[in-house]
Amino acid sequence: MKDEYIKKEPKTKEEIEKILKKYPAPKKLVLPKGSDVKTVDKLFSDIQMARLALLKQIIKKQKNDNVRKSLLLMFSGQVTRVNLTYHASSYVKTENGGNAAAFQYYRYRIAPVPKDVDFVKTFELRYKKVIAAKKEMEYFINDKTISNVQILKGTAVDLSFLHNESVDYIYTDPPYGKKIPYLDLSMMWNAWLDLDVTEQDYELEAIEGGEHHKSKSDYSNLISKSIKEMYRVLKFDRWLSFVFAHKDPEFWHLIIDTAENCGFEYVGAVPQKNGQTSFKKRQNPFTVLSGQLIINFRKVRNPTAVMKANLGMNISDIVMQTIEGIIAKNNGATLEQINDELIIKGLELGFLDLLKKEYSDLTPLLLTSFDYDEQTEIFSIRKNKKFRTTVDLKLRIRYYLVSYLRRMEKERKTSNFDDIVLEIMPLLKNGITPENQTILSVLKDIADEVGSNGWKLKQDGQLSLVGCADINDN
C-alpha cells in the first residue's frame, strides 16, 4: 500500500488537480461558529486534500474488512496531523509532533504557521502505534474471545440492553458541561470518514451550549438520568468511578446529590495527574484542577450521605487537618498535592468559594507551619513536632516512623525497636496513646528487620499505605 501511494503521490499542480477531480474530497460540512473558515474543505490545502484523498482511495481497495477498518483508524490519525490547524507544540518536541486546534483550542483555528509533516512517515508512525495496540490486546481479544466483545453506539441515559444488577464495575468519563462541544468538533473527521451525525445524536449529547444551544438544564438532566441508569445496572457492593474535570462546584454537587438520591454512597475522590501543571493551575490553585479527579461511589443497601459544612463555621481547622493529613499520607507533600487535596475537601463540604477567598495563596501559612525542602519542593512536619490536628493514628505513626528511619539511614545507623518507640511515642501524645503492638504492626509494614532487633526502611517501591483510613473519617 505504501509503495502504491509513493508511486502515485501528487507533486505538481497538475497531478494535484487530477487527483482532486478523480477521487472524492471530504464532505463540505458547515463548521461551528467561531471557526476560522466556514466549511471542512477549507481546513486543508490542495496538496493536503489530494494526498489524503489518494491514501483513502488506496485503503478502501483493501478487500479484508478488518484490515481496511484498521487502516481507516490510522487514516483518522493522519487527518489529525495533515490539515491547516495543525501547529508546532511546546510540549511535543518530535519531528512530526504538534497539535490540532480542535484538541488545544476547542475550535477550528487556522494555524499562523501550519506544520508540514512528512506524509508517509506520519502514516507509518500511525501504523506502528495501531499494530502495537493490537499486540497488547491480542491476549484478551482474539479469535476465541471476539464473539464476547460488544461495541455499542448509544446513550448512557438508556442502558436497556443491560439487566438490573448485572454490571461489576463502571468507569465513566462524561463531557464537562460547556468546555468541549464534542460533536461540533468531530466534523473534520466525520467528513473524511463518511460518518453521519444525526439530530438524535445532538439531542442526546450531554453538553452545555454548542451549535444546538443546549442549556445547563439539558446537560444536568442527561447526566442525572445516566447516573440513575448506572445505579440500576450495577450490582450491590460494587463501584462506580466518575471522572470529574470541571471548574464548577455546582456540577460536583449535581453528581454527588444525584448519586446519593439514587442510593450510591460517596467513598471519596482521588486526583489523577495528566503529567503537567498548567500556568492557569499555578496562578489559580483553587479554580483549576491539575489533571482530574476520580469520584468513587459504591452501591450499598444503607448508604451514608456526604457531610456538609455548616455556614459560618471556622474552616481554618479543616484546612490545617487536610494539610497535615496529606503530608502524613504521602510522607511529605508538594504545594500542588496540598492544593488538590483542599479542592476535594472544599468540594465535599461545600466551602470551595470561601477557601478561594481566604486561602488564595497557601505559601505563607505553609512556610510558617511546616518544614520545606527546596530541592524536592516537599513540605513536612517540623522535626520533633507533633501533629496539631486529629489525623488518623496509624497515619501519624507511619509518618513518624518513615521520617525517623530515613534520618537513621542517612546517618548509616540501624535502630532497635525500643529506640524507635522512645523516639516517636512523645510525638503521639496529642490523642490516643498507641500500644507498642500498634507501632510494631505499622513498623513491620514499612521496614525490614535487620539482625536480632534492628529495623531498616524498605525500598520506596515496597512501601504500602498501611492503616490509611480515609483522613476524612477523623
Ligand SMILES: C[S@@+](CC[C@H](N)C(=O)[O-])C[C@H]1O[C@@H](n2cnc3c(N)ncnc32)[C@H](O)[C@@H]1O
Contents of the next structure:
Amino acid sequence: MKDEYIKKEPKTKEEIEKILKKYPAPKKLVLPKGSDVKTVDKLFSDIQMARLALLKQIIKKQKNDNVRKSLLLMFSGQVTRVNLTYHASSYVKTENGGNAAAFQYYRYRIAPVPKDVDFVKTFELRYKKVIAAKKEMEYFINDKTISNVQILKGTAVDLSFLHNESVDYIYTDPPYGKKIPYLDLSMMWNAWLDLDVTEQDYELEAIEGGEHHKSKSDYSNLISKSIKEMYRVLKFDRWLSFVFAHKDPEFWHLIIDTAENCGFEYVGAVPQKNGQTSFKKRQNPFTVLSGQLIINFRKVRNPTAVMKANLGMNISDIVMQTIEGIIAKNNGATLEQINDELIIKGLELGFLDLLKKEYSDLTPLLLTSFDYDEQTEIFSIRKNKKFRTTVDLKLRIRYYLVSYLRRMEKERKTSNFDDIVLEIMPLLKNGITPENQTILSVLKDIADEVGSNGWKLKQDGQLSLVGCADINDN
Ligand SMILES: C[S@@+](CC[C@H](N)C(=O)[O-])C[C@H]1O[C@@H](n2cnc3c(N)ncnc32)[C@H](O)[C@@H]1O
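Target state, the form predicted in complex with the ligand; input state, the form predicted on its own:
After this comes the whole thing, all chains and molecules, with the earlier chain placed first.
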C-alpha cells in the first residue's frame, strides 16, 4: 500500500487536479453553525484533499474485510491530522503532535497557521498505534471471544434486542449534558468514512443544545429512559457502573433519583483520573473538571434509598465543612478533589439536591476563602488562619461519622473505635482537635455498639429524613 501511495502521490498542481477529478471527494456536508467554513470540503486544502482521496481509494481496494476496516480506522486518525483545523500544540512537541479543532474547541475552527504534517510518516504512525492497540487487546479479544462478541450501533434508550434480566454487568459512559455535541462534531469523519447519520440518530442523541437545539429536558428524558432500560435488562444482584463528570449537581441528582426510582441501590462512588490534563482544562482551570466519578449501583430486590441524614447544619455549612475536611485531610486540595468530595458526600448523605445552582461553580467561594497556588492548582488554608467554619465541633464530628459509617454499611463492614478515630481525625485537624471522648459521645448518639467494639449506625430515629428547616430551604 505504501509503495503504491508513494508512486502515485500527487505533487504538482496538475497531478492534484487529476486525482481530485478521478477519486471521489468527501460529501459536502453542511457543518454546524459555529464553524469557520460552511461545508466539510472547505476544511481541506487541495493537496490535503487529493492525498486523502488517493489513500482512501487504495484502502478501499483491500479485499480482506478486517484488513480494510483496520486501515480505515487508521485513515480516520489520518483525517484528524490532515486538515486545515490542525495546528501545532504548545505542549505536545512531537513531529506530528498537534490539535484538531473539533476535539480542542468543540467547533470547526480553521487554524491561523495549519500544521502541514508529513503524510506518509503520519500514516505509518497511525499504523503502528493501531497494531499496538490490537496487540494489547489480543489477550482479551481473540478468535475465541470474537465469535461471541456483538458490537451494535444503536441507542441506549432502546435495548429491546436484550431480554429482561439477561445482563451480568453494565459499564456506561454517557454524554455530560451540553459539553460536547458528538454527532455535529463527527461531520468531518462521517463525510470521509461514508457514515450516514440519520434524523433519528439526532433525535436519540442524549445531549443538550447542538444543531438540533435539544433542551435540558430532552437530555434528562433520554438519560432517564436509558437508566430504565438498563434496569430492565440487568440481572438481580448485578452492578451498573455509571461514569459521570458533569459539573451541575442537578444532573447528579437526576441520575441518582432516576436510578433509585427504577429500583437501583446506590453502592458508592470512586473518582477516576485519566492521568492527563486536557487542553480545555488548562484553558479554563476553574470551569472544566478533569477526571470523572464512577457511580456504582446494584440491582437488588429490596433496595434502600439514600436517606437524607439529619446533620443539623444548613447547606452552606455543609459545603464549607466538606471543603475544609478534604483540604485538612490532604494538606490542600485541587478543584477536582473538592468537587468529587462534595458530590460523593452529597450522594452518601442525600444532600445532592440542595447543592443546586449556587454550588455548581465553586470558584468564587474557593477563591475568597482559601489560598490558591497556580502552579500546583491546589487550594489550601490561608497562612496563619484557622478554618472558617463556625459549625459546632460535635456537629462536624457527627457529619463525618454518619458519612463514614454509611460507607462501611454499604461495604458490609463494621468498624471499631480505633478505625473510626483514625478516619475522622485527619478531617478535623486544623480546627479544634477533639478529644477521643467527644468523638465517642457523638458516636454513641448516632450508632449502636455491635459485637465487641464494632459500631453500626442506628437504623432510624437519628438518621431519619431531614428535619432541619435550614436544610429544607429549596
Ligand atoms: C462521554 S462519551 C463516551 C466516550 C467513550 N467512553 C470513549 O472513551 O470514547 C459519550 C458517548 O455517548 C454517545 N451517545 C449519545 N447519545 C447516546 C444514546 N442515546 N445512546 C448511546 N450512546 C449515546 C455519544 O455519541 C458519545 O460517543
